[in-house]
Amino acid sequence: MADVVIIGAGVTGLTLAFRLMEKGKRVLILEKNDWVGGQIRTFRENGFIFESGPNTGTVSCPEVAELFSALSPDCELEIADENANRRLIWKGDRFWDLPSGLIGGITTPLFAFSDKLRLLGEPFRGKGQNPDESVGEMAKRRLGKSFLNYAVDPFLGGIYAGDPMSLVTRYALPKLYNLEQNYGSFIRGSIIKARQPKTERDRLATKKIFSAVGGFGNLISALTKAAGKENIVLSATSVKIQPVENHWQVTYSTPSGEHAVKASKVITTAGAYALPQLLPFIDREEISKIANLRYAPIVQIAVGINDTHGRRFNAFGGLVPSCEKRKVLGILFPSACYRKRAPENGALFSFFIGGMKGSHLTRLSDDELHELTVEEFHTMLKFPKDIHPDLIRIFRHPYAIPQYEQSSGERFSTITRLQNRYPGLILAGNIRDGISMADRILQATKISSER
């Protein structure tokens, strides 16, 4: 028996094991993988030290600041140089400067000069009337052609991997939603939050890039540690969830045999195409209009060289606009914003290809994949073609990034009504409440203080 089961070891299900058995709950975790983290696995080979999943998170919420606390000195919080405050645009033949200043704005040949001096009455345009419309149809409405293609296109690309005419921005971007109903504009509302007095807790969410000193994988060892392995069951498959009178059934199969555990909880964190299987007492139309959400395939390529002769890269790294037709959504540059991720005249890389405009590349073979890149390490990084990287190491995730689309209000309110019908059922993980790193943290905290 268990107080709690929790379907899913990534970064969700850990975090909410490890916060509820500080409130004296007993916890039983289940993870289909033989491996705890999920899509968060950190690699050291060579003196590289790169990620096979998410590469960096914001410090947007003070429950992340709090939880790196409550894992120490097992895990340390790492901020990142001040180079990931300089964001690369691809546009022709190289990157430029995203600009973050007024001079920069000005003479940056990323945008028209017509949505430059658009962009003055930014604060003096109405707001949208469309509770649907699409992140790209307010860019376009609010900011211009050229603001949509170079600035909001790649930033969804790199957050997302998804089509900003398909993400809706009250459900993917809430916070840029509401600063425009709210307060009529993206630049006023800034202004206004910025002024606005903040508590001591507040001041916790920097907003600061962020990583776990040594890589995300020894945060998800702290929380590990922490959970207690002997409560995690790896390699759990056939998991099924029933509600049985008052209590919960959750069956599931090891390589041992078959198991069954009861609980007064259950919290499921996978992904929307796993419900179905997971909770067969819920009628298939229903259960549908959750796992209909849509995933952007990913691969993810590490990329190591020992020696740049000379050449630098101080920058977060650099996003590609789908205007451009290139083969890569962006290259990150890890070496660059953290310590000792490659060797000391080295640097590490991380390209990412596919998404919601390019999921047939992430169909390619391993051998297309190294030549096509190897190719954009010429090409894009400037490497002369006598330098080749001395690491490639690919990673392929065909659920990486949900897509928050039209279809998400309907999930949610799915999500709502199922865990009102059925007490002690709660629908969490990525499907729900954002998709970021910081999301994650901030998710599991909140259900972990509930009643």
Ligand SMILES: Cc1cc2nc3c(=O)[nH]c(=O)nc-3n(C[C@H](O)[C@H](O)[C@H](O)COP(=O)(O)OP(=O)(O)OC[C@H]3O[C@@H](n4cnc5c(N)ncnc54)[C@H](O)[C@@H]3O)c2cc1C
Contents of the next structure:
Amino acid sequence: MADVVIIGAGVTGLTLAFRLMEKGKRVLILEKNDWVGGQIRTFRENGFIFESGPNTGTVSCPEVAELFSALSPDCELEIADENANRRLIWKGDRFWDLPSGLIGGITTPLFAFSDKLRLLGEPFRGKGQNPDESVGEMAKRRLGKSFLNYAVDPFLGGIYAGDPMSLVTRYALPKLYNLEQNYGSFIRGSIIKARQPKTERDRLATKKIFSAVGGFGNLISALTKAAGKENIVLSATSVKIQPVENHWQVTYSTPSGEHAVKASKVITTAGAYALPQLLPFIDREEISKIANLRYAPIVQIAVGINDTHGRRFNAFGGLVPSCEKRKVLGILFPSACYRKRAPENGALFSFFIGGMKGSHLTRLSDDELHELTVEEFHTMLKFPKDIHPDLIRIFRHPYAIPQYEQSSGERFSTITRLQNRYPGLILAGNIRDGISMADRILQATKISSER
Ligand SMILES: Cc1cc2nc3c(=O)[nH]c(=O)nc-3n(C[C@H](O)[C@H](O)[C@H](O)COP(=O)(O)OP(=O)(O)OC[C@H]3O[C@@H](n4cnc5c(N)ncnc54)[C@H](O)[C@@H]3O)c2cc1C
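If the one shown is the form predicted on its own, what is the structure of the form predicted together with the named molecule?
Now the complete complex, all chains and molecules, led by this one.
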């Protein structure tokens, strides 16, 4: 018996478990892998600390700061260095600074002169009429084509590894959508929102970039400790959820045999593709409205160098617009943002390859990816040919980032309908409510407070 069974020990499942146990609930987590953390894993090797999944999050809601406070001293929030404010965009044969001020905005070669002038008219442009407008269409309409190509496209490449023409604004970027809908303009809306009074708790949402000291793996370890290792079953396969009379029965296998547990609530945090097997009692056609969610595949490659020979990489990293037709989506500079991610004179980079537009590249062999990385290390990061990376580690994520496309409306309404029809069943995780680390923590905290 448990009060709540949670499927999946990623950041959503673990945060849920921790917050529910604080409220006195008996919780059991079933995880198919033989490790905790889901997409989050941190590795340590020869003075480098690198992630296989997310490198950073944004403190976009108070729940993030509150979670870290609750887990201290087992895990501490690390706010990124000032370097993280500097973002780079590839154009032609080099990275350029993404302008943040007026002068930079006027002089940058990233955007067309006509679009810079057009930007002045953004506050006076009419609202969009199509609720399913894509982010790409919206950006072109409000900002102009060069802003779509050299700001919005790489930005979405960085967050969703997605295609701006397929991601629907109201699902993928609801805050941006609401700025236009509520205030008629991104610029006007941002100014009004920034001026709105904030409570002390609101102010915890600093919008700053964060990790955990020593990497996100430490957040997972602290959550695991807080949720209690004994409440987590690893290598739990063939998990099946069934409604039985007035409770839920969950069956699963482990190397030690077959098991069954009864609970009054079951919360799934697994990806959409796992749901048909987890919920065999739901009609195939109905569950397919959730399971049809498309995912961007990504390969992340950690690249370390012991000595940069004085080269400095004082930025968050660089993103690559798809019109530039390179093989890399972007390169992050984690050692410029967080402490001790590389040896003292060295640097750590995270190369991202694939995404919706470059999915074929994720099928390259390790040798081919290795070769591609070394080539871009010289071409994009401008290291001379006689300097070689000291560390290259490849991580493949076939289901990295769910794409909040037009199908999302039907997915969300199907989730709501199923939850209403089957009280005690909650379908959570990044199939809804956003894909970021902060979204995951916020969702888990909210669900833990529901009756
Ligand atoms: C390469 C990469 C980079 C990213 N970068 C960022 C970033 O910089 N910033 C940011 O905010 N976000 C980033 N994200 C997104 C963020 O990491 C994820 O949204 C978040 O970690 C998802 O957490 P989760 O717990 O919801 O899901 P998951 O981590 O996917 O956890 C779900 C768990 O369920 C388990 N599971 C699945 N099926 C079953 C089953 N049938 N039975 C039992 N268990 C099952 C899985 O094994 C997994 O452990 C990135 C993601 C990836 C892949």
